[in-house]
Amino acid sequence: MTQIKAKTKNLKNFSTSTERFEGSNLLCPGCAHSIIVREVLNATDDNLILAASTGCLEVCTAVYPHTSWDASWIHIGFENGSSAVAGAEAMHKALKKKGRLKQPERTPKFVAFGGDGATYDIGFQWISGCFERGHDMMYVCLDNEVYANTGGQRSSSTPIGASATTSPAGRTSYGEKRNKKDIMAIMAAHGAPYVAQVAPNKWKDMVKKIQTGFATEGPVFINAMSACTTEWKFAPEDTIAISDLATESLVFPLYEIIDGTELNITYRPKNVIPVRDYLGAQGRFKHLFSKQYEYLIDEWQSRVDAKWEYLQRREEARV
C-alpha cells in the first residue's frame, strides 16, 4: 500500500483552507454529514471529482439553482454514486493514455459519497463491482443508521433495538430485530488496499485516515459515523457529545484494515463507558429502559465487548 506522505493539518490549517463545501445548505441543525464532508474535502489540496448518491447530503446541498459544492460534483441515482466516480476515473485514465489531457501531470482525486441506505443496501452491488475492478477512488459512507431522507425507515445498518418507522418499538416489539451489517469486514474481504472507520469527534484520526486513503492507489472505503439528530432523537447541539459516547463506549470502534488483512485499532478510550450511557442519550432507544426490554441492554454490552475482543485479537495476530 502507498504510504501517506502529507502531514495532518492542524486546526489553523483547517481554518485557513479554501472551503470547497459551503456552510449554506439545508441539512438539519446538528447533522454530522456537513462536518464529515468538509473534513474529507479539506484533507487534500488536489482537484476533486465528486459524486453523491440520492440522500440527505444530495437533496440538502444542491437545490437548483444553488449548490454548496465548490468542486466538480455530480448527483446520480441512489445506487450508483460509486459507478459515476469509477466511470470518471476510468475516462481520465483513458484520456491520459491517449495524450488528450491539457494538464496530464495533474491527477484529481475521485470520491463518492453515499448514506448507509445507498451503501449497505441499494448501492452495494455497484460498490462491490468498483472494488472488484480496482478503481482508484474513495467511497465514503455517511452512516447515520437509517433512511433519514425518506422518513426514517430501517436499513441494514440500523442497530438492533432501535425504533425506526418500519421497525417501530411498542408493546409487541422492541424495534429493529437484526444486528447491524458488518460493512467493514465485507469491504475488507474485497482485498481493498485501505478500509477505515471514522467518527467526526475524533477529527485528527479522521483526517489522517482520509489522507492515507488519498495517498493509496486503488479503491478505498471509509465508514463514517454520522449522528442524526432527527432520527436518533437528540438535541442538535449534542452531535459531538453523542459521537463521544459512541467511541468511548466502543459501540463505534475506530480502526483500519490494510490490504484486507492488517487490522490496526487507532483509538483506545482511557476510560471505557457503559453502552447503557450511549443508548440512554438517544430517543430511539428509550424503550430499552423499560422492564420489558431492559435485558437487551445487557445483550448490547455483551456484543460490544465481544467485538472489541475480536478486534484486539485480529490486531495482535496481524491477519
Contents of the next structure:
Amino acid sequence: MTQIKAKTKNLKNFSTSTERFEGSNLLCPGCAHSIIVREVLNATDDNLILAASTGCLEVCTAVYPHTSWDASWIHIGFENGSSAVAGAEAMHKALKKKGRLKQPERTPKFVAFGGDGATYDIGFQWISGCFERGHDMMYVCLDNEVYANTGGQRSSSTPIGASATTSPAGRTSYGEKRNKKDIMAIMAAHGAPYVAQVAPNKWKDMVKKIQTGFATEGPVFINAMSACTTEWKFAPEDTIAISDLATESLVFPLYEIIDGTELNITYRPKNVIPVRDYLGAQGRFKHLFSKQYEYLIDEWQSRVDAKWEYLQRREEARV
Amino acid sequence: MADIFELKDIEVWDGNMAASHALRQAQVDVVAAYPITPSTPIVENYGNFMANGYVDGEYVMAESEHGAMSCCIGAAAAGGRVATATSSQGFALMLETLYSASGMRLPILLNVVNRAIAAPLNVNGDHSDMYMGRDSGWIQIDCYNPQEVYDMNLVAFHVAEDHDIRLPAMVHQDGFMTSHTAQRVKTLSDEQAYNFVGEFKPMNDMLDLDNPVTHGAQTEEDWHFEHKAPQHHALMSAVLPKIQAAFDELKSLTGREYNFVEEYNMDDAELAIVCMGTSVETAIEVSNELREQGVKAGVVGIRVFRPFPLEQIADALKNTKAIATLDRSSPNGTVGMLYNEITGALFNTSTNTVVNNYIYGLGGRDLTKVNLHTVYRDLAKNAQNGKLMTPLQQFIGLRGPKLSFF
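Starting from the form predicted alone, produce the coordinates for the form predicted together with the partner chain.
Full assembly next; the chain just shown is listed first.
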C-alpha cells in the first residue's frame, strides 16, 4: 500500500505539498485543469512519470523552452497518452527485472492525463488496450465536456442541450442532441480494479480516491469534472462555485466502482439543488431557458434523478 | 539475464526469423507489437523466445500498430532498448507516431516487412510502405536476403542508439520474398552479437527519478525550426559516417562487407539498373548473363535509403550512359520515387546519362530475368542514341494493353 500522506487533514496543509506542477502555465484564468492536476499530484509523495494527450493541459504546460512539470513528462499525440505511460511502465518493469534501474528502491507512479476528447473519443481505443492489458497506471480524464483546446467543438462527453461550436444552439436547434457517453460504466466494464468520478471542489474526496488509485495495482481510471470557464461560459472566479452546483445538483455524482462491480457513492449532498440552478449558471445552456426549449430542463432533471436512483440501487445491491 | 540460445554457425532462417534472433541477441528491453502479415512471425518468434526464457524484457501486445509504436515511444523515453515490427497498413497506421519518435530523438528499431498498401487489399510485397516513411526522420536500411536482415538489425541498433545519433531506424525486407524464404544465415554467437550492438546507454531517460525530463514539448514558429533543422542535420551529417563505422566493425568481425550503395559489375558499366530489395539479386543475375555477351551492364542497389547517400550514388553512376530506376510502388501522378531520388542525385553532376523509370512488382508481382533483359535492351537503345528512345515511364509485366507515359 502506498503511504497515505499525513498532510491532507485540511486544505491549508494540503496546499503546502511539494509542487510537481508549477504555478506558471498558460491555462485560462479559472481553468479547473490546474486545480485537478495539483490535487492529483499532491496526493502522493512518490516519484511520478507523467504523460499528457494533446489538449489544453498539454499545450499550456510544456511550451518550449519552458515546462510546468517538475516530474518526468511526455506527450506524443492526441490519442496516445495512455500508451506512452504504458510503454514507460513496461520499461520500468523490464529494467527492474534486469537490475538496471537507477533508483531501484523507488517505484514511481505512472499517470496519464487526457481531456474528454482524448478520452471519450479519439484516444478511447488506446485506453481500452492499456486497461485490458492491465498496466499499473492511472488515467485521469479532465472532463470539461467539450473540445476546448480547438475552440469548443462538441465531444461525445458534451451533454444534451449544450451549445458547442459544432452543435450550436440556434433558431431551430437546442444545441447538442445526444446524451453524454457513460465513460464510467464503460471503463468499469473493462474490469478495472478502480474507477472513480471526482470533482475538484470536493478535494478531500478526490485526494482519497487518488490515493486509493495509487495504492491499487493495475489500471485505474479517474473521471475528473473540469469546469471550463471559456466554453461553459461563466466568470473565471466562479470555477469552484460552478463545480459545487454540479455536485450538489447531482449532475456530476461522486462515486467509485471497485473491480468493475462494487459501486460506492462517496458524496451525498445534504440539500440536493435543482438541475435548473446548474444549467442557469452557464452560458452554454442559456437558450434552454427560452419557452421553446424549456421542456429540456425537465428532461435533464428526470435524467439526473434516474441516474442517481440507479447509482443508489447499484450501491445497495453490491453487484 | 536470459538463457544463451544454442546457435549453429550457419542456420537456415527466413528473413523474419533472422530479425527475431537479432532482437533476441540484442536483449531488447521492451518489444511492443501488433501482428500484421507478413511481419507477424517476427513478434511470434519473439514471443516464443520469451515463453522459453531466452529473452527477459517486457513484451506488450498492443491493441494496434499505432498503440504499439506509442508504447515503444514511451518505453524508449523511459530509457531502454526498444523494437517492434510492422508492414503496410500497420505502417500507415503508425505513421503519425513515427514522426514523434524521430522528433523526440528516441532510438527505436522497427523491422518493416515491405508490403503493398490498400486499396485493393493485398498482403504481398512492394515498397509502398517504405517510401511512405521516407520523410519521417527515421534511418532506413534495406535488405535483400535474410543474412542482411540479421546483420542490418544489429547495425541499426548500434547506430541508432549512439548518443551522437539518437534517431530511430527501420530495417526493410521484402514481404514474403525475403520474410518467408529460408536461406543460409551465418550467425554470430549471442555474446558476439550483444557486444557488437553494445550495452544500452540511457540519455535523458524518464526513469532517472532525480532528473525529471520533459519529452515532446510544444514549439511554435519561434522554436520549431530550430528543432527540425538539427534533426535533419544529424540525419544528413552524422548518420552515414556512423553506419560506415558499423559496417567496418561488422566486416572485421564477420568478413561480410556492406556499403551505402551496393555496386555490382559497375566498374566500367555503361548500362545500369538502380533498384532496391530482392530485385537487386535478380538484376545481378541478368547483369552477369549480359556481361558474358559483352554488354557492359551493372546494378546499383540502394542499401541506405535514409539518409539518402547522394554522393555515393552520383559516384556509382558517373560513367554510365543509360540508367533505369526500378520502382516497386505506384507513382500515383508522377515518376517513381526512386527515379526522383536518382535524377536528383545526378542533376548537379557532369554525368550525361539518360534515365528512365520502370514500375514493377506491385502487390507481389514477380520480377523475372526476362523482364530485366528487356529493360537492359531499352537501356542499350537509350545509351546508343544519347537520349530517351523508350518512354520515360513504363510498367513491367502488366497484363492488358501496354501502359507507358511521356
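Here the rigid core means the biggest group of C-alpha atoms that line up within 1.5 Å when the two forms are laid on top of each other. Numbering follows the first chain given and starts at 1. Given the structure is predicted, the values throughout are model-derived calculations rather than measurements.
Once both forms are fitted on their rigid core, the CA atom of N13 lies 2 Å or more apart between these two forms.
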